[in-house]
Amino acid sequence: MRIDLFFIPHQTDELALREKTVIVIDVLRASTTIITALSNGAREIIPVTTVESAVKISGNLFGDVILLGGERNGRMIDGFSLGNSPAEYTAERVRGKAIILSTTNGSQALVKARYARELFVCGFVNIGTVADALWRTPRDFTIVCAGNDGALSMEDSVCAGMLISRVAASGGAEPEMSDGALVARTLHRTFGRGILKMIRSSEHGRRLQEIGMGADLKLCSGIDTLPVLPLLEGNVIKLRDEQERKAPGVHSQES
């Protein structure tokens, strides 16, 4: 097995993802949106890297079962129903609907990798689902890390290499891993046992607090909370069959 590592999607391109398991973080806040949304009954996730296409594939679709979810600047987009706030994502507002989202980070990380093989999003809140995915049928794969507006974001460095540590530890081989996945996996050692106190001071985490989100880095820094394995299918993000039929309707979240 080995392992790659992009601490920003600007280092790799679709081609170099192409056919490739990719596993994609953004634990403020956009996987651990995804994974909330989809752990309380949302059909699908469709990502999106422009406002611009959200509104024209919104158009496209039914109405009654679509919502528009996403932010700038870490604030709800003027015209959508949501915002990036895991904690907006309940059953009674999102089950059985389709939700287009476009995020600053996060989703631009998702569309890049929309040619792999086999796409899974990763947070904190779902880490021992996807480790366990990862273990079970040994293979390649390459983390991308949404970033924060271009740049390294610690957090996502953090939730990277608890994912590497968890799959190096299910045993058999060590795992040959690039440069980056070693470094990730040092910060995880250095800084994965205060995981929330690491997210309050992240660059990231600071911003959200400062915009009255500070709520959401408790939502975002829970270990295994939700233990579901979204995969991307075409241009879309789902609950694995298996996953879908054994998740709740609702999941509590705590730290």
Ligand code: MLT
Contents of the next structure:
Amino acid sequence: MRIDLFFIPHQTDELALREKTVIVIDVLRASTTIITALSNGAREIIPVTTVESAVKISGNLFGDVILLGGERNGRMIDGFSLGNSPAEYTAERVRGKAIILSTTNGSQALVKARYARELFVCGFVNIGTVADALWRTPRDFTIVCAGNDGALSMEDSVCAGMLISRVAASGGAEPEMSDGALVARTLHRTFGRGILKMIRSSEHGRRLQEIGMGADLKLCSGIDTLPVLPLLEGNVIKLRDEQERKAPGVHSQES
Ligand code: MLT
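Which structure goes with the form predicted together with D-malate (MLT), now that we have seen the form predicted alone?
Entire complex below, previous chain first.
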């Protein structure tokens, strides 16, 4: 097994990720929001990079089953129904809905990795479920951290390191790792004992506290609180069980 890691999406490209097993991590907050929404019964998440694409796609889809969600500068986008706080994605709001999600960093990472052979969405809240999926059927994998405005983010890197540690501890031979993967594992060894404290002191965590969204940090730092496995198929993220049932859903191409 080989583990590669990119601290920001710009370190890689769509072709390099093609046909790989890719794990996208955006702890604050897109991963956590996606995992929460699907846990609370959202039918699917459609990640898109731009507000214009989100509006256009929603216009092409039918009915009252579509919600627009996302943020710019951490705040809800004008005209959207939901921001990017996991707390907003309650069962009452999202059950049965398809959510078109556009966020500053997380959506970009997801769209960049859309040609992966398989793509899992990971945060602290579902890390054990992702680790289980990876070691039960051992294969090489690549972690893409969303980062923060084009720069490395502490919380994504520590989460990546925790995932690597868990997979490596699951038995078998020590995986071969890129330097990025080794650095992330070291970061987790250093900061992993106090996840909420680490998140609160991170650049993105401080910014969210400044704009009154500090409560999200606790939700995003919960470990294994939402044991589900979101995965991308086509342009749509669903829970693995949903994929296996092949439930009909809303599919659309970003243009
Ligand atoms: C992102 O995708 O950039 C983040 O989720 C930003 C945020 O905290 O809302």
